[in-house]
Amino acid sequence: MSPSKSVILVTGGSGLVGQAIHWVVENDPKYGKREGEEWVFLTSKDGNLIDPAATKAIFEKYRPTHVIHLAAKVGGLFGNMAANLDYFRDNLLINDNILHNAKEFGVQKVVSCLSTCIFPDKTTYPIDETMVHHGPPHDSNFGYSHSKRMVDVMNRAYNEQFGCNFTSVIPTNVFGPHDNFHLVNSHVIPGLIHKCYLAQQNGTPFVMAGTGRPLRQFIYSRDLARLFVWTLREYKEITPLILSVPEEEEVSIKQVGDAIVKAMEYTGDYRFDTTKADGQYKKTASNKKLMTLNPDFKFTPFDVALDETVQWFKENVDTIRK
């Protein structure tokens, strides 16, 4: 990044990660604001992404030299599914008008947020970078993941026209502060959090669903939010990078379980409902590339990261996303 003044637009600001980049621009002493850097988290009430002219006053306004994109309509598995075409349409809209603006503003990077969910539902593990285009993704959210996927068809493409230096970086589950804890409309983390709390509150048991033996690898958002502030700074290719906690460092959901039993101090009745299904059994992703480019970055704990986002939950219970 240039030394003179950068201009930093964070689309998505108010979400889990745009919240968490902000926490680490302000608080974090390696990854933290530099001088010069001016950051700008935006909100949807700052305009409708999916809207040209607005996304082009956005531009016009801030004037950015830089954006991280993470602005998108996203939404549940059933939500998906009733209307693939929509996802597909409207986070194609928000992602070319982010990079057109961008390339016509000559901003210096973007760097944007895409999802495992592009990688292909048939595959081999570990996941990694050469995989995406490899196959069709799952059939339950294809508008979705093709939307993404395109993210990185035009990076390469702006790039290799323009030479617009656009990248993508594909995060794996992210919890943390500010998260969506919806007991249904939520990642699994943050609902499962909400409904120890309503166990605890209410002397019911906390009965969680299946075996507990799925393994899945969780990022902290505050750990992601550093990642993605080294992605604009140091990373220097078009290709997407996979942000995740190495493959030893997969948990499995019963972990999770025992580990939000612990942090809450709940002490009730706390068992598997082995009726329900356990869904896909493993997502593997490998962090190699992200290691070798960057090898000494140090990933929190993921029983400290559980305990310090199950203690904002408790702080902020009565306004957070529930």
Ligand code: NDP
The other form holds:
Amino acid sequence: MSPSKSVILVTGGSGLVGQAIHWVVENDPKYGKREGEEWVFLTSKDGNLIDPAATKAIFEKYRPTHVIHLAAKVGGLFGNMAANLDYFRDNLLINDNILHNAKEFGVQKVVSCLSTCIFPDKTTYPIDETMVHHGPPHDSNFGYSHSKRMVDVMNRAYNEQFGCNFTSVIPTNVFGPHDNFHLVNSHVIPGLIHKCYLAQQNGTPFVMAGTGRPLRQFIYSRDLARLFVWTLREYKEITPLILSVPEEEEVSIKQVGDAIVKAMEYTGDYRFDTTKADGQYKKTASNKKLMTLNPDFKFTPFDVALDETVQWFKENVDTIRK
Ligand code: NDP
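Form predicted alone done; form predicted together with the ligand now:
Complete assembly follows, chain above in first position.
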């Protein structure tokens, strides 16, 4: 980034990832705010990004030089299955409004956020960045997935036609402070933390669905935030970059449960309901491209990150999304 004044606009600034970037910008000695940088964190109260006029007004107000684009209609499995068209249209409109205004206002760089669920359903492992458009995504959230794939298409076209420096990153499963801890409509880690907390409060068993054997790559939101800042400053390509822990750091759902029980200091009955389905065994993604470009990056150990998340949950349990 140029040493002169930069205005970095973060859409979706109130969400899990946006709050983590805010924390890193304020607190991290290496990836934190630099002289001449002004960071602006948007929420939906600043304007509905589905609306072209509201989006344009935001760009007119802040005149950003850089954009980290996180805002999205995000939902659980059932929400997606019930409304694939809404997830497709809302996200397509949000992404089109952001990139169109970024081009019109001469933004120097945009980093948009995709997701590993956009990869083909039938694929080989590990998944890498070249495979985004190699086959249909999973049926359950094809609307959301296709809208995210179109960001990569737009980035390429804006670059070819207008020379824009718009790129994207693909995080694996994110967890951390400020997550959505809803019992049903949430991702696996925050949902289980909430479940374990209730078991502890009520003296009831903590029962995990399935065998606990499936493997997942989880990235701590604050590590992801550091990598977003690094991408904004250092990544030169238009094509997407997977932001993930290494393949060897995949953890099993049982390891997740064990770490939650330990961090929560839960001593009650803890078991697995093996009559419940497990879901996909693994979805391993390669972080080779990231580690080639940024070989010194150190991920927070999973247990440490999980413990910080549980402590944050306990301190904020009365006010959080749940
Ligand atoms: P959250 O659901 O925590 O936050 C979503 C953010 O988007 C909020 O700030 C919300 O504002 C904002 N937003 C939603 N709709 C609109 C709208 N119409 N206009 C303006 N703002 C809007 O999401 P995450 O932080 O988890 O996700 C951020 C990005 O990361 C998304 O693009 C998501 O697809 C991606 N991602 C997330 C993963 C995960 O595991 N969480 C994994 C991979 C990718 P408000 O709070 O005001 O409603």
